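One chain is shown next in structure tokens, namely the form predicted alone.
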Amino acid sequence: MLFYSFFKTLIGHQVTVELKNDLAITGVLTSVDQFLNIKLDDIRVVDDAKYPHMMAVKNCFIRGSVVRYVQLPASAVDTALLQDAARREAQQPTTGGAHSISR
């Protein structure tokens, strides 16, 4: 849940996000899920030359699985407010599912 309330603190912001399959789109972040599905308005492919079909494009959805990078401003990113939700993240107790073992 913490990248997913990162990412929703940079609703609004510009950011590029590079696919598994080397495209890289530059757009405005205007929503993302607990998937990590990313909406981009306002987009434009970093190489135009390579992808030129993507031109017509003005937005799109991204499947989270298929991102492989991130890129962010660096004036959006609180690494204060980060590292404090990682800690209480990293403090809370486990429930007892998945990744608890018990013998």
Given for the second form:
Amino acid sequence: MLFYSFFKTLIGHQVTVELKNDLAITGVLTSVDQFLNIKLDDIRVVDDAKYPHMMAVKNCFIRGSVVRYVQLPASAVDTALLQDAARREAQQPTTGGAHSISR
Amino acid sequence: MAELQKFVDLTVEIITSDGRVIVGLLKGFDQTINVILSNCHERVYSENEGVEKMSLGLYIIRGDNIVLIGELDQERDASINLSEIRAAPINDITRR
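Output the form predicted together with the partner chain next; the form predicted alone has already been displayed.
Below: every chain and molecule of the assembly, starting with the one above.
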């Protein structure tokens, strides 16, 4: 749940999400969930000349499983705090998170 | 929760894991992002010709195959001349 909580602190900030299909989208983070699915508002495709496919889309939902990177503004992140929390998480991981879905 | 409820009954554009673009009315979804689209069509992009529309009807798209769901702005979409767009198809997600 660490990164879920981390992304919640970034709601309202502008981020760039690079997907596994190489598409990169910049937008304001409006929502995140336990699967790290992301909702972005006011989006702009990074290479919009190459990807006119989303010209009419202003807001989108991105499935967490297809994200390669999320680029964040450095000023919005307290790296010391994050590092600390990650260290604690590594020593005693909380519940399996998204893996604990029963099918 | 990154809710899709806000998109229900709106026209959405879905990009699938194999790089297809499917546009339709979102009727339902579940936790795994399986999605029901009514009245949908696929927009086939090509570098040599304009966008081709292929009518599909009522579809369930399994969540595994969904990359992105975009809220289609009808006004902006109406102002785009699809026959003039030339673009390479979107990559699939397993490009390595």
